[in-house]
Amino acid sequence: MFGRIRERYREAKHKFANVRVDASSYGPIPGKIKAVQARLDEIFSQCNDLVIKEISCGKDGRIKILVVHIEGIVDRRLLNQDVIHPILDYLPSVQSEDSSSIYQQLSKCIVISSDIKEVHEMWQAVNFIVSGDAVIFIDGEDRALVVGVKSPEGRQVEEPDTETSIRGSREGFVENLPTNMVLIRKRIKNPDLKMEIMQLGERTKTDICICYIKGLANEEIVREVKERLGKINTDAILDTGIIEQYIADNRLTLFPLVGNSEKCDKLAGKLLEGRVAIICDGTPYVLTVPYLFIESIQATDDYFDHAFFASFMRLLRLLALLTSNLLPALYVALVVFHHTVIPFKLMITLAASQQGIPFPPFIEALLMIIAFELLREAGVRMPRPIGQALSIVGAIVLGEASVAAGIASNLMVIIVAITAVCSFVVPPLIRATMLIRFVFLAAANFLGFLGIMVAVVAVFTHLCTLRSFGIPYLAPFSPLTAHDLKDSLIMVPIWAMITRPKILRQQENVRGVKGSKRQEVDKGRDSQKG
């Protein structure tokens, strides 16, 4: 089947590649403006938007200038004030009819503007012609004058709803690039911050930002990373998603090997850990790389509270994920296989709960946990004040009603909603959760307690072959880093964080230039100073 599928593949690349429209067949741009006008018009035939304004200049107006735009992408405010008044104001008057000399006193004197740029590929021009800049063409000339005047519109910064913060910052991620590259570089004023920016998608040419610190971050995985995102072949890139299922290590496993968040805090934090980010323009999304199992139940807050609560929040967080997991299947396992290890008032319990049932647990327990499934779907789907109420109201008239229905025992009721409330405390993993939920439930259904352990032995083999660009998926427990527990499970505290993760393989492993102590009080010398 996968034969299949890869040969499918092979020809629908092979076919792309024939049909996809070759930059380069622009051609340079032409010296005179009637053609030039005439190649935007081919290029650009039934685009409503785009707009060619004519200036006419030098002696008796001999020297035609085209300035061209797509009209509400670009900020008319700057257009106006930094290209069309300042021609409209000068030319006019100009006598000369040297299309250098116009040339030379629109770049250097007229054109307000900090943000110009010289092309002489017809190719470059509409590139920068859709992405928002102004381009100035002037009769007699080869080359065009490409102004930024983009529009900074989009959605201002504000707290993200996917990670909300106890404490930090309420900042998150936009969908505009530069907004997002600001962001970043008002956390870590360093020029060591290297901000790398291409283009990916034949047709949608989405601005990619591959940002990292320059002597933290392995150079390898940096360039890793780089030759990862060259080799996608595709005509659009609308997210990171897309950019995530291309650069991952595995594109068969259901656990996350790229990460991804909107926060500006966290991102910085990865950074400084020696990581690399690629932000996409459009997406408020920002992938992380390498990513780690234990980031998982890793947040931002724990960085900016108490060690101690931090570490008994973790493991709170890993104790919610495992249960999420196997809560389903080690009821159905112990009231199919292992009777017997039920106490005999729990036991008088489970049969008074189970008189009436017409379906076995295993099929109780698969309809429950796909109801609210649907339930969780639909309130994500919906619009937020509808799926809220729908989330709740659906779920206690959903329970109360298949109880009374005898679809449904009490018991499994609250198992359900136990493993529901659990299945949100780590959100990474709530897609992979879902779908190895049933696993796990299918396996105790047919072996019992042998068969979670089975299946349990099967997804920690699967973890421990998993790599994120090199990096083993379960480090620092597999292989055991020593060095790296410290901001595991247990967390120290975070003056104690002298040192870098060890298993990315930084270029300075310590924090500053010597590792940095906490700073201790001597009473007694201050009681003398007294």
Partner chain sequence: MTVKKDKGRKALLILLLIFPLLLAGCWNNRPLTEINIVAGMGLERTEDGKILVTVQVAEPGAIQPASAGGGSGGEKSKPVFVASNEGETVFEALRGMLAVVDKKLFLSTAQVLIIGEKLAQEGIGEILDFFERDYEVSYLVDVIVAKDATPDELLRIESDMDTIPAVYIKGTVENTAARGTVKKTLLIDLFKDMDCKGRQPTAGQITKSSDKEVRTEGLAVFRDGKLAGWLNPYETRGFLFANNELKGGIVNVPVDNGKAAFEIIRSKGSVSVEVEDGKPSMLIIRVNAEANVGEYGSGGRLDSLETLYMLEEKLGEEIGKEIEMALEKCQKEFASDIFGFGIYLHKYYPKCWKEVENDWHNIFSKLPADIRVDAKIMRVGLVINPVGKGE
Given for the second form:
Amino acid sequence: MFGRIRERYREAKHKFANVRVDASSYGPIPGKIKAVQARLDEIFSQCNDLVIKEISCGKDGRIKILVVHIEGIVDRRLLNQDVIHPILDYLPSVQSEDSSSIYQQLSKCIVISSDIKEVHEMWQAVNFIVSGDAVIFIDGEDRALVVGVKSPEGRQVEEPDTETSIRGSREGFVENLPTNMVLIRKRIKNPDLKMEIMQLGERTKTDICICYIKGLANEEIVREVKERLGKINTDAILDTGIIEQYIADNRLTLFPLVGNSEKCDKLAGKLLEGRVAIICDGTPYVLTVPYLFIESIQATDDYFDHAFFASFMRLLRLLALLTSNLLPALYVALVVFHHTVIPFKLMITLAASQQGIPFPPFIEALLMIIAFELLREAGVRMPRPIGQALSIVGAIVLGEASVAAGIASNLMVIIVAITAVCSFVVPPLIRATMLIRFVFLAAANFLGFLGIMVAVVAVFTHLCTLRSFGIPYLAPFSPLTAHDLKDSLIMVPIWAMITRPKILRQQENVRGVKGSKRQEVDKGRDSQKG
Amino acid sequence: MTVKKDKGRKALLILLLIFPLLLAGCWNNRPLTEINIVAGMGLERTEDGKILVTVQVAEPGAIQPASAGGGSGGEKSKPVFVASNEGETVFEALRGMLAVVDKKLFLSTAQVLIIGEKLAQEGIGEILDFFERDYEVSYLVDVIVAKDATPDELLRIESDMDTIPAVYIKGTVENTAARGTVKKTLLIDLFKDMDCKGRQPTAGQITKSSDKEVRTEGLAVFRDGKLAGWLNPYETRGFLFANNELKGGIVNVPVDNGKAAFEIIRSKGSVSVEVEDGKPSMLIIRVNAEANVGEYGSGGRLDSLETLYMLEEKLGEEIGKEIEMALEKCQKEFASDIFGFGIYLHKYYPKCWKEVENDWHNIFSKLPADIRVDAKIMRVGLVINPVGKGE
Amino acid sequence: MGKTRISGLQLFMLLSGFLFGSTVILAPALGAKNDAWLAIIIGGTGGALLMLIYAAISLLNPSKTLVEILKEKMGKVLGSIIAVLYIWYFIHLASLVFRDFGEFICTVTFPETPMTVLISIFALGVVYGVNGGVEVMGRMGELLVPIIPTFILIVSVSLITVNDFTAFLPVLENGMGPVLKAALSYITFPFGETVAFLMLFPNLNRKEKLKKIVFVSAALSALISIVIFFRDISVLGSDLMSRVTFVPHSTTLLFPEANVDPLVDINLMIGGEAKIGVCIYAATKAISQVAGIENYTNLTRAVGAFCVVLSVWDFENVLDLFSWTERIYSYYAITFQVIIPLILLVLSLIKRSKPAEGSDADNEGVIASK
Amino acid sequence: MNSILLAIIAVFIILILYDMRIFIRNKEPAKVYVLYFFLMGAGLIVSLLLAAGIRPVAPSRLIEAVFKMIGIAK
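Other form of same protein, the form predicted together with the partner chain, not the form predicted alone:
What follows is the entire complex, opening with the chain shown before.
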């Protein structure tokens, strides 16, 4: 199997070889400052975090200087101290009309910083800009000065609580929008990464940032996102959760149609797959659209791990999902209807455990599940120190006392415990699972396996009707996109994932090379994906 | 438009979901605590021609001490109880039993179905119909025919070996079936053969050996749905050899001045009929058996190939003798083709079968037989020569 | 509103689900007893040909549903009358499947539950699916239909130890008569019933694949039927097999060590849903096209409710159902499944239709496939 | 007996109310109403008759009669 994939990979590489040679398509730095500005505007279109400072100097201020950097990733103090101040302080004294002499002055004496480079190509300049350096263009010169003013480190970001991973970055988003934008920019150093800021909410005037990679994201989806965001008619946006409810395709479904994440590396991966992110000021949760069902059983760690292991974990997650939905229902159906299915020995065990329980299994299951959900909710709301006490109470009440008191059978306790554990394995679907479980339970009590089947088929029908930003929710399974199965339940190794999900319909489908043509090619193969 | 539609679908879904809730728990809904788990069943004909049904019901609470709470009550109760009731039909007798027992009887878990000798002699065809028709009966119940004892007696024994006597009986059937002295007969086998003219049904035999023990050995032979007679354990084994149903067993062979015992490892048997001029002329039985030496008490050495070949021949003869005994009994005494020669005829000589079909019992019992057994001894065990015969 | 499209795979799955439909509970061609496999091969060939005729009709009239074809070829009045007859046939077919389903469940699992309730619950699910449109039905099929052959194969493989592989002998004991009769009934049930798909074929996105899809799914269905037949006869024996009501169910009862009839239930749900779903969709779509209503989903609930009532009303008991299906159904079905489609085929060949507007691409597909 | 009748009527009323809501909102033409009530009415009447113990002549019987009349079926 891998042999074929490797072959295709080679083909794809070959196909894009010419693109690599053509890496400097931006051309050399034009001599005219106007042209430079135009080029920059073109390259960084829709990048609202780009800062271009224009300074006049020379005789009569005839010579213009552009200081270009990206807000947030530069150390502003350093920038002011090393670049802006020297220029403003010394340049007025230079009364020259010759641009090259100004250039000399700048590079030799004025700029204090020790980290100065000279570049001649536009793409080099752009690369330095997006990686956090300041670039100085001088009118009349076909070269530019690069001053290293990278912010030594990002802001203090913490590991997110809600999404932990064994492997991979521990950086999580914070509440501050600019910081979040920087965090993304730091991972994807590319002018194609577009960040458009808009304000939403009549009263709150919350800053929203739509983030996507031009050329990878489907233009239609980007347009659709903007349109739906524009249609939001409310005076308060406090969290992305509110946006999520406004922009979802089907507003009543229990299943998440918009993804959210707190992790930078995960988001970067989603962006590189061609998804669109929506960042909102004031919340660390970043939305990604379109969101498909399969994403809920994918985890960021999967991509950093051995493919076999990751595939196994995904199958396990699917199993857990099914178990947490269906196990209580199956149990009830078994003990209430389908006695013919139970082998004799098991029958004795089951019947013995049922003896003396005053409730029918359905009520018993209902009680136990509700008790568990209560405990879970209490655990979330409770201040953390009290959580310990709560878990003790829960363990004793649920685990032992109810059995000892003859309220619940010990088997039912096991069933509910397994159900609970399984439901935690697939966090994005916890809420959907929680409610659908009751539906299955009721159906099982009504018509046994047949009832469960009717309910399952109904839920499947519902899933089939869902779409997320026009993409069928159950893709790549239904409609079957054989192409995208490589990253579904079974995951192929990362080096074999040559193409991006086809269902998202980007223009540029092959991973690697083309998107990052201006970087060193091998480094550019984005092995990182969320 | 889309939103409206979505709302509509959602509402329908909700309707679909709430509907079951409203009607929760009707009709076939029956918790496990409200059924009696039947472990064994017995059928017998009473003196006045009615059908006596006996059931052995397991009491789960007594078998597995219930969860801590309910434990105190169930200390002294017996693991099973036996109830019987008579009626005109099986179904009536079973349903009538509800007047005696507390909960509905659940038949699917039955481990054994014991048929009384008297009932078997009068015919089991109409009795079996209930079991075929009822949706809760498992087709995979072991059927055995009681000899010299009523099913009632057998189900009422108190075994020391298993808390549930029916499980104990089933266990003995499995054991003897592995030894090759009883044929493990499932309900479905009876259904299949009952209607088939080319093969007569058979079932295992069970007798009561003491107050606490049963013995399952031998075979009940039916003819036209009625019990025709019994085969003893050796004949049973012969029958199984021929029918390719032998799973294993020990065959004793007299050698020189002692006996040798061989363990059958594998055996392949086939029956066929030779047809001449459109008429069946000869019954043919072929058996290929593989055996190991299990015990060699003849006092001779075993390390020569000649001895081994001689033993193979004798083993073959011995097996052939058993088959011959079984066949002869079926031909001469019962006139019942339990081997399935008729099926063979039907499959490969349909025209010939059409002619003999209705008189098959008679034709079968008069046909000569050709039995050939090819026995092979594969291994001799951990030692080669017996004690005292080494170099 | 643009036309909803389904992919070739989805159509294939829907067709296969439709063909598996009731055959998972009622083994086909049992009239031929031991020679049913022969009847299945003959009937399967005939069925595949019949389905190819439907495909040809659809290809000759690109982007047109059965009702539109009828109206165009037979004139507005006659066409509409025949279309109404077809509507009746689709509704009746759905109700027959409902009834099969209800009788099966009531016999083997829930004898005390009223059949009407079971059928109604089932109908709710089906109507919900149909209301989602062809696309949703296609996706459902794609997702669920593969489960049916998987389960059938699992059961078959597990039963291999109790098999008697020569049970199907002797061949042709009673001559060709019963075989041909059984083959005929196998053509009408289930192959001929795919005439309902004439309402669905126009939704296929790649027309040139239609013939292949139709043929492969017919072949697959016949193949699975043969597997089922050999499994059943070698497990049950021909004598018992000719007596039991629901053959596949009785076979699964013999699954070693465990009772797996819930698996049959699952197959039933999926196959039944596909079959009834397509029938109700065809009926509703046909009604709205005859009456000129734009949105067919308005009527699905009414049609569904009527089908449920009809299924209960139509037959007094299970034997009534079986005997009617055996005696009358073939004749009844042949009218709709063979005679009218053949007339349509001839008419379509005589006067080629001008392509419906905006379907140049489809037309090219037709030309390419010829 | 009566409860069955009531249940049938209730189910039909729920269905009809539900659909009417959609029809009115979508401003469906009259023929939709006509067809809808034709089907629903037929269903309701037949099911009420069935529940009351009267079985109207089943369509299958009619079909059988037609084929017998033509002389195809026996």
